[in-house]
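Next up is one chain by itself, shown in structure tokens, the form predicted on its own.
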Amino acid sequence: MSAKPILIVGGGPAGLSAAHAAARAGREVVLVDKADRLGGAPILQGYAKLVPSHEWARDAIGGMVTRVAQNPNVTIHTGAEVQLFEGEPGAFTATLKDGRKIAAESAILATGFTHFDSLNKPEWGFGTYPDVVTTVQVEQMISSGQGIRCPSDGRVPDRVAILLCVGSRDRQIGREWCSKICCTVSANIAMEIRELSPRTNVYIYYMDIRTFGLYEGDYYWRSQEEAKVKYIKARIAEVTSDGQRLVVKGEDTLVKRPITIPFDMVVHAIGMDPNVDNMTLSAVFGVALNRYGYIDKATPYAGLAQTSRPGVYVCGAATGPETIDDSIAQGQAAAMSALNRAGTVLMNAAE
């Protein structure tokens, strides 16, 4: 008796991780994802270089799917979705849009994140103003090789204001938690300004910087005392226009004043919500979702990757704001907790 294929769902960094892995195994892979190309948010929203490795994420996470999509015992799906997954562990089938019917061991959820819409912090000139972008617009910029430049002339910008937490902390507008990776990016990005226009100024406002782990003094020091990124520690009211140029308006928390300063280009450091198809995914699969409305984990102490329902994991940001590395080291722990499943189904069955 041989076991069924591992279904996958999502082909970002965490779903790649767990094919290879269980590839590797020499167990069937069936990868699904809804876009027309692997590689998730890094390839399709055209990330630049990638923290902590500094490699051009077309490189490092393109030579993930490359690997994928070469190895044997993969079936890739693009543009195809699930739209009923029946059964139990051991005997899963999941239904495709298209009507192609998927029998499965077992199930990996590496569905990934959205990023959070600017448009939802009005007051900060997102949508009005074509100078105010995102970090995820600045990383297209960089990775497209046209450099550093202000989208209403094209012009170079003398001042760039990164403001830190936009969908982020904010109770205001749902967003309690914190996205973990955004200060680290902004001061990467902030460190790359630098080095691409090095008479570009650049500011990062920020409530507290989280730089955690080893980052701390690789990024946030280093923008600091090597590419002279200045910090403002602030709240910030408004972004607003002089006809000329942004200003951004708010208290400088240190000293407790107000604080009103001109901008060529400002940055929001967009933070994690959770994948606009969670809702979806969670009646599709049958698991339960996390009070923020990511998919929830069981406790990693009793069964990890493991959902609320048996035979279906979870990886990556599925489960909240995440890194890309833990990511990947997330879907490898998915598939070798799917291939222990899928170990002991055969041998109760040879008994």
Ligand SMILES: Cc1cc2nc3c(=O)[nH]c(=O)nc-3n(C[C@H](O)[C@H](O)[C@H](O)COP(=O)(O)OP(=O)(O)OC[C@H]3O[C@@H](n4cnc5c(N)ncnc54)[C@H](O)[C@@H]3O)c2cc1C
Second form
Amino acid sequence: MSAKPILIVGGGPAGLSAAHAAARAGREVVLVDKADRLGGAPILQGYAKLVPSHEWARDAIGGMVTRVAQNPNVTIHTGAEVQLFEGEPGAFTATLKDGRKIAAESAILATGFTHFDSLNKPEWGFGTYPDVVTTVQVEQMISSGQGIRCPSDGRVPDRVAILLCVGSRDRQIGREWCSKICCTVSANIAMEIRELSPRTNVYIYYMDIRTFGLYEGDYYWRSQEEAKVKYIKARIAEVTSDGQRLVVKGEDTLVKRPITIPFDMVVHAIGMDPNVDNMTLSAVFGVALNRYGYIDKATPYAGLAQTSRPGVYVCGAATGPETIDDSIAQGQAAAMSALNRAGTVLMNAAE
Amino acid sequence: MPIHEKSLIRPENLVTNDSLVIDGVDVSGHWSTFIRARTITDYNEAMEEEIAALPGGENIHRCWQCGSCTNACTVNAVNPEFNPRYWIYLIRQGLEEELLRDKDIIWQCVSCNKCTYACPRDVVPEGVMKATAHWLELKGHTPKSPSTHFDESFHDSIVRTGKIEEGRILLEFLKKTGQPLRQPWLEALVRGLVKRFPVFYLMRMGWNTVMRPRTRGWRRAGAAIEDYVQERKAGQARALGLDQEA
Ligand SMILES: Cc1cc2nc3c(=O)[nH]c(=O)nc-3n(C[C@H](O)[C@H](O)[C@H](O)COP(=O)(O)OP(=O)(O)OC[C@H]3O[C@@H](n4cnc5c(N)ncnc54)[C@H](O)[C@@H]3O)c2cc1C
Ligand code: SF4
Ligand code: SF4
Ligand code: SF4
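Same protein, different condition: the form predicted on its own was shown, now please give the form predicted together with this ligand.
All chains and molecules follow, beginning with the one already shown.
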């Protein structure tokens, strides 16, 4: 079999899943990731327990990394980026930044997303007040074992506010999408906070709650019914400080009243932006982006994971906000498409 | 902006300065009328737990404010101010002052349980209404409701004699709720009884009313029930922080 390897760019949940699927099917895989290690956001950002498995990210995604790293069919380049990508389906050549060349049958982009930078919503106090943090920081507080503490003085907060849709669903900052997982992740985090510190009261400020599918019962309902997390329908206008505690201002829309409530800690449920590299990736790989800036994916009816360029596939959060489970499923789908393509070529050659 | 419809604003939130001059312009009297902002400045985190500690209130934390209960409510159909969904919200956030504005209508729930069967989260709003009315009484915000008076007389009768002394309970209820003891329907009932009952029964009823005999062996059973009730009441007082005050 004269098969060239399948090139996979990005080693997060989606890329790891694609690499595993293709390698298990007996194909050579070259996995390129610009970070210094594999695992994607859950590993690089130090997430705590994952939705919906409740497994620690380092165990669950760490296991995926080990599985791929130990597969002899997989060659891994970390700290690497593709600079040039030329050729035709079945005969691509990728050139890495350090000049190395990789011959590839096809390519799968699993380059993921970039966390929204809360500095772009200055009215919500991130960067101004140390006790305004993001969901990523809370994940790190939990996964590092240090517990929930206010960064300013290390105290355990009496009261925590989680603001949903930070960096999502907001025309003011050009982000119209719903980041899909942050409602569920916030409910999960709220329950973890209540478990770690039962005296801490947690309030979630929401516009809509989008704990889709089975997450409704396991996260939204359970967080209310078992962890007594409180949900308040309000989009917060600003976060300030009275010198001692943070003050959250907005309108409680259910009672039609302004609110100015003191809090010890405010958590931004940050959204999933398109990868900041997407313009570059688009130029290098010759793939179109959609109007939001994610890598465009064709409808799935004819072929899965197809970008605008034949022989180049895409999966996971590179295509838009995705969950880990869906990213993994899409990784397998992309691998299947790549394998199918190779199969077609072989069959044609045999005739 | 002029205030066109003052009737929509609570009078205590309408402020008028009798004499006020701004930048040399006299805006005394109704020219300076403004509406005081009613900002929520804090949450009282104890309130939900207090209501949840009373019978019926246990599931209040499940509410997600869909409004099905209010929409289904028998009393709401008559009085739009009767809004279980809204009160549950106020309680969950501890907006006590706001809840107290409605203290004179909350007890009007007729326990039809239409809300209970409409609620998608199994909050049992009927129970919450009961617990809330109870809370208002225990905290001294409302006088004892007629049903509380009835419950108390009923309870006294049982604990004391092991029997439901209907006549006595009824008379006490009328007395406590300030109703005339001579009710035409009651008199008609008694007249009917006297006319139809054999003399033996009437004499026995009379003797029972005066002597109040106990059910055999009731002393211990009554005491046990009373202990249990007192224990529950003490628990509720503790939950409401009323034990220190007493
Ligand atoms: C706070 C937070 C908590 C979350 N918790 C959960 C959860 O509990 N459960 C859940 O299902 N989802 C969760 N998510 C969503 C989850 O992070 C994503 O679904 C998942 O990371 C997507 O996987 P991916 O492989 O597509 O992308 P990523 O995880 O972003 O991985 C992309 C990989 O590509 C690499 N890369 C990027 N650009 C390049 C480039 N130009 N060249 C080479 N390599 C590149 C990156 O280094 C990275 O390793 C959470 C998201 C957030 C923000
Ligand atoms: S998942 Fe929830 S928090 Fe995230 S953007 Fe959508 S609605 Fe907002
Ligand atoms: S039980 Fe009370 S609150 Fe419920 S529907 Fe009937 S009157 Fe309304
Ligand atoms: S029906 Fe149930 S969930 Fe809906 S507002 Fe009423 S109590 Fe809350």
